[in-house]
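One chain is shown next in structure tokens, namely the form predicted alone.
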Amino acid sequence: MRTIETDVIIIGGGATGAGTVRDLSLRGIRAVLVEKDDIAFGTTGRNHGLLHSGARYAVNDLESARECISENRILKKIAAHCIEDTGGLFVTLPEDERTYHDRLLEGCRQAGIKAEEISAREAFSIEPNLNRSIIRAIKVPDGTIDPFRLAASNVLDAVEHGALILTHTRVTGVIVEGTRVAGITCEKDPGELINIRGRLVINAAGVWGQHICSLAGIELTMYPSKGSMVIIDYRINGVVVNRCRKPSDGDIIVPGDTVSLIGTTSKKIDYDKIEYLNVDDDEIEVLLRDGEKLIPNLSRTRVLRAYCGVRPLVDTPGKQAGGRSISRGIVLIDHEERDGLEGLLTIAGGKLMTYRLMAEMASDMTCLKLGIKAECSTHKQPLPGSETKISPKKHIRAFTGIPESVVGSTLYRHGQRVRNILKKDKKNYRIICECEMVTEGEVEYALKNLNVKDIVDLRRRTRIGMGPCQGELCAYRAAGLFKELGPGNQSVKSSQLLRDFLEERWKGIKPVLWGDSLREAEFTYWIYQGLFGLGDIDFTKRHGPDEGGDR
């Protein structure tokens, strides 16, 4: 078994962890990273990538609201690359309550958020595509961030500061020596045994931090609501839209890159369930219905797909079932003050547009018990792509001879590290995805830079495969570039990855079937079994080198 020592052992890839290995990195501590699958792949990466305000919470929730203003000024500045400033509003129907809409104004006025009253015709000059029924309207500093493409960065610059990341690495045991937690052990795949040992573990697996507990032998209970969301195959609005009402299912659509997203439902679920999600037609009827009541145009779309995630919220005696009225405040709870247990943390709660304070909290908490001095600095640090100031004519001017469109797409994705990726090499420019316009040079530069194992990595990194198409005419691609290019993948047979790859797809799409997106569906299988015969392919056999093996 390979041993690792270190100062600092982070549980979970997602937003909150992400955060944490970087924030300690940056405070010069050693820190080991171990996720079960990839980064942003639960919690963070089932979100609708909204960048928030604060003002859904201004009502009944100060302190979350204060929390998401004062982080949504940080993260513009450190984290522009992953952030688009679309502005948002706050639309009050016919059917709404009034006076919910004057209760709101007066909310964001206590938590410090700008909220501005505006005229429904101003409403409808920034938004064309709204309903032409509306009342009332509020403007509100809302904007819309990429989820993957945060964790991403946080990630890449933690490594670049000293700190080891260890995804596709499940925790199998949590090592305790009397009164105190000494390290993890765990399985990296495909079957390799590590034991890592630490002077502290911090536990950010969000709604998995229950499981994390017990098997230090310590009970802590997550109130797993499951919400569910629906992409639409084009961008139907350029700024947030909301529905002035209490908190409920379908009450906002959200512009991320080329699609939109309407969210959200809250449905309670058994903890036993959180690894087998699935998306209810009732939850998507309600969605497009709601949705639609925002936005008439959304009847005339194809819904591409349907996903849902599991909100980590710590439960609270007496709350009611719907998961709404419990808090999204963040908790940070030391073991040993709780369950006598040194050497352990836990960060939960809290949602994506916090994850930097969730860091901060969990960070300095490290520092004090581990005694070290050291201050934050993430609220000023700029992420990696976020360096300076991105002025896309400048960069365009600078690679000229490649299309302005490419350099757009690739400059939105990756900030400053354009610079790494782009070259006037035709083959380096490529078009692999066209509805997301990735290139090889991208690709190749995810494959040795960003921790990618297989596509499902690269898609999180490069969003190849995520335009109205869902991968069929890029995944084949980026099967044949891992093949050529993908280090430490030459045993990896690419039509095994390209096969996993549109398994994964399947699951958002399959909730969908109907209209379009079947037909869609019938020509990606023409494609993948009828021409190139995946699904022929026996994947138990062993290969020559020439064809790569299997796992």
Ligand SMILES: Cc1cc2nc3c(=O)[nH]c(=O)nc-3n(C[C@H](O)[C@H](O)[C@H](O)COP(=O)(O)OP(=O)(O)OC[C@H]3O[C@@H](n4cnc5c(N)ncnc54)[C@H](O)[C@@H]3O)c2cc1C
Given for the second form:
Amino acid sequence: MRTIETDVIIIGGGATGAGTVRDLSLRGIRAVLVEKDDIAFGTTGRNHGLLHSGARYAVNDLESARECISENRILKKIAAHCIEDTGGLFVTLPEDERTYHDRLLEGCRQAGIKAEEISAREAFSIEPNLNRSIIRAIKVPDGTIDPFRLAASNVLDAVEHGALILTHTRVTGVIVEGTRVAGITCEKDPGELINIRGRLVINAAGVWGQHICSLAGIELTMYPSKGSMVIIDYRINGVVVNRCRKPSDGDIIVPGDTVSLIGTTSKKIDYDKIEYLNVDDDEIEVLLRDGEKLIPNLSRTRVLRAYCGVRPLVDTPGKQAGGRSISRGIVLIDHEERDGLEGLLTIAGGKLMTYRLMAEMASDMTCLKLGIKAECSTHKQPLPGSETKISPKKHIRAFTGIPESVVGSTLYRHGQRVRNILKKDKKNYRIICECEMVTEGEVEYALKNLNVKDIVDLRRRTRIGMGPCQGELCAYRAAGLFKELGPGNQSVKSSQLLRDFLEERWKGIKPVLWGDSLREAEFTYWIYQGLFGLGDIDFTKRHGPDEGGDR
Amino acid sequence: MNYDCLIVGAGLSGLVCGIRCASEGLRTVIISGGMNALHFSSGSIDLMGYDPSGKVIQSPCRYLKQLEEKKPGHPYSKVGVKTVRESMEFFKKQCGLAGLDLHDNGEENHFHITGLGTMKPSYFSQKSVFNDRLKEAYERKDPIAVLNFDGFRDYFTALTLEQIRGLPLLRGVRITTGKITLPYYFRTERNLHEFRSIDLARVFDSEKYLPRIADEIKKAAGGARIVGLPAFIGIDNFGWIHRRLEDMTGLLIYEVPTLPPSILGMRIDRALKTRFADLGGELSAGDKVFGGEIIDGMLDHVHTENYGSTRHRSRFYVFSTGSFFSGGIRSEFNKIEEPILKLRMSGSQERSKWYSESFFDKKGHPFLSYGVDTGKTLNPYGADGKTVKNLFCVGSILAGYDPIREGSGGGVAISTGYYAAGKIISARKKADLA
Ligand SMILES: Cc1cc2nc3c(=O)[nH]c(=O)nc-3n(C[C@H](O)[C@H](O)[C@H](O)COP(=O)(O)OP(=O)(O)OC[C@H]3O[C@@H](n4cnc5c(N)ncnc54)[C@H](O)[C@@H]3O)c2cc1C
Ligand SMILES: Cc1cc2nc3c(=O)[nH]c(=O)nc-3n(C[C@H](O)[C@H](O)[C@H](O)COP(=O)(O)OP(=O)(O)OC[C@H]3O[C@@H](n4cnc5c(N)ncnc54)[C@H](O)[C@@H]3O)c2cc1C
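Switch from the form predicted alone to the form predicted together with this ligand and print that structure.
Below is the whole assembly, all chains and molecules, this chain first.
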């Protein structure tokens, strides 16, 4: 068994864990992050990607609203290439309660959020597709944030500052010696066991944090709440559109890259169901019906996928008087203080866009515990890709010869790092995924630098297969490139990676399988089963190493 | 203009039907909207590849006899084995007349190698994909070189190799891969590395480059006797070019179907359209039928998008508009329907029943066998449940079979198209006699 020694161990490669490993690494603290699947596999990769202005919380939860607006401003600086500063609207429909609008304005004022009442006419000029019957509108500094890019660039920076990242590695035990946590045991994908010892363990496993605590013999209760979203085929709105009413189902439409998504629902679920979630038909109906009230064109647009995530809400007994309270805010637990177990922290709750603050809080407490004096710098230090302000014009000039659309999308996804990706070599910039303009160079860069183990991981780094065709042609091409450029002596066949990728895409297509989605699915099935017979390959049989090969 | 036969949809089934009608002197027109499924297919014609347990079928016609009893609702059972056989011969002959030679294995299935290196059973393949000389060479265990153009996106030899080595048929055979450089000498403003199969096929079609390509193939093949190339040895001139390349290299060359567009499928499409035109058939491409009227159990006329209120009339009609993919049937949130006349469908209206949980489920997906319901003579039922006597539905618009699980798409299209033509021809003859 392999043993690794370090100072701090972080469990969970969501935004929170990724932010924490970066923060610690920038402070010069040795850290190892362990993720059972891939970076942003959990809730981080299953939300709206809304860069809240805080306005959504301004009526009910001022503390969260303040956290949001302050982080909103910071992230726009340090994570510019992950963010689109779209702006947002809150709109009131005739059937909505009128006073909510005023309460929202007042809440925003108190929280320091720049919210501006505008006329319906102005709202239409900002968002031409908006329902014409709205009666009032407020403009807020909402934006959008790409969670995959955000988590990946945090990890990239951490690695460049000495951290070790183990993906596809599952924590199977917490090593407790007396009243102290001394490390963890984990298992890498094909049965390889690893011991990691460190001075402190940070549980950043999101909703799975309950399970991690149980491995350490202590109790932490999560209240998993499922939220579903549907993605529609093209970017129907330019700015974030919120319904101005008490938060409820289907009240927000968020643009992102080439698509828009409608969110969300809220359903309590049992903890033991969190691995087996499906989007239900009634959720899709509600989302489409209520989404339609905000933007009427919606029903004529093709629905691409539906997916769901679980909000990691933590039960924090005693925080409020009068019994149990479920916090929607950030929860940092020192288990030494709470349970008498030294060397373990839990950081949970919060939001995607408060990940940096959560990481700062966890890292501050780490320093305190380990007696290290080091300041947080993540609020000033830009993420890799966002080092300087990006000027698309300048880059397009620097890469003359390469189609502008290619430079644009690469720049959009990788910011400054575009220089490590694009080369003036025609093979390098040929398009692999037409829908999302992903080039071979980008795939190669991801395969070599971004810790990619399979095509699903590759999708999270590059958006390959995320567009309208959902991987029809690019899946085969990606599998081929994996074989040519990917990590050597793979134990898994590329055709198996291909099958797994298509199965993963299928999960999100199934719930919306009608109209054009059904057509595309028939096409994809014809190619991969009809033409290639992919489903007939028996992957349980061992295969010998490739002989011969290229000359 | 009054027709004997008006066919909607110029796919495999509509074209076969049209060719047979036209060859008997019927005034035949085909109105067709978009690209047909051949452009995306393997270019081999499957008749019946697998039994319900997924086992490969050796002798499809023998299997179809049993099917007649077990599954009377299957399109093959409706048209009968005899007609299926006849139709396949007819098809082969028609392709031959248009210069497209097909290999058959004497009523047995043969195998062709796919772009993933798996084997698929098929009934007819183009001679550049499979032929007797190749069969013998495989049996002799001649070494194989799997080649590709360096930088062609839609085919990866590495993926073929991964799989092909495990094939029982090729056990003990030396298999290598190799690259030939893209035809850089072919002047183009576009990025050669983004060329699709069709762009490369055009390069092949021009004889000018053959000597250089042959040279490269010889080098890349090393000591191999058999060479596999992605399928783009021309669209127009393929037969001749394939022979020339084999002569120039002294190697056996076979083609592998790649990601769409399918050059192999396009050759069939061209061959059939040429035949149809040669026989005096009329093709109205780029128009779509959007409605029609049924009066007393007879389709009276149809309307097309280009000619709005004009009534197109014919004695007989054939719908060969394809499956969901081609728009012959369509689906909504909780509904499936035949869009032109709302013909009666077979299949569940409940969406959760349409698909299987996993994409590659061994059982396939129920939606693939949804389609228009017909009686034994392939006449559909109108929205009122009454048979439409002068309308036939053929090809993948039909319900009752799963083309992918069975490996039967091509055969059903050909045999049902041929069968409907037969019905129309004999009805026409009867009318003439009367
Ligand atoms: C429907 C919905 C919509 C949302 N919308 C927004 C929004 O618009 N804006 C916003 O800011 N926030 C939003 N959120 C909240 C936000 O998504 C989450 O708060 C945030 O992503 C949580 O990140 P995390 O890193 O704490 O948890 P996660 O992302 O869940 O990360 C935990 C990780 O731990 C890993 N893990 C679990 N067990 C183990 C183990 N045994 N070993 C190793 N690793 C393990 C998991 O695989 C996972 O990757 C939304 C949430 C939901 C559910
Ligand atoms: C992507 C794909 C790959 C396939 N690969 C294979 C394969 O490898 N081997 C195999 O045996 N089978 C394959 N098939 C099965 C295929 O369906 C049949 O083999 C056969 O080609 C179907 O022919 P068809 O004539 O029924 O329909 P199609 O070929 O689908 O043709 C229907 C035509 O009708 C037109 N049309 C539709 N509606 C209208 C309208 N209202 N007005 C006018 N025109 C209209 C369409 O544009 C289209 O051109 C494949 C199918 C698909 C979808």
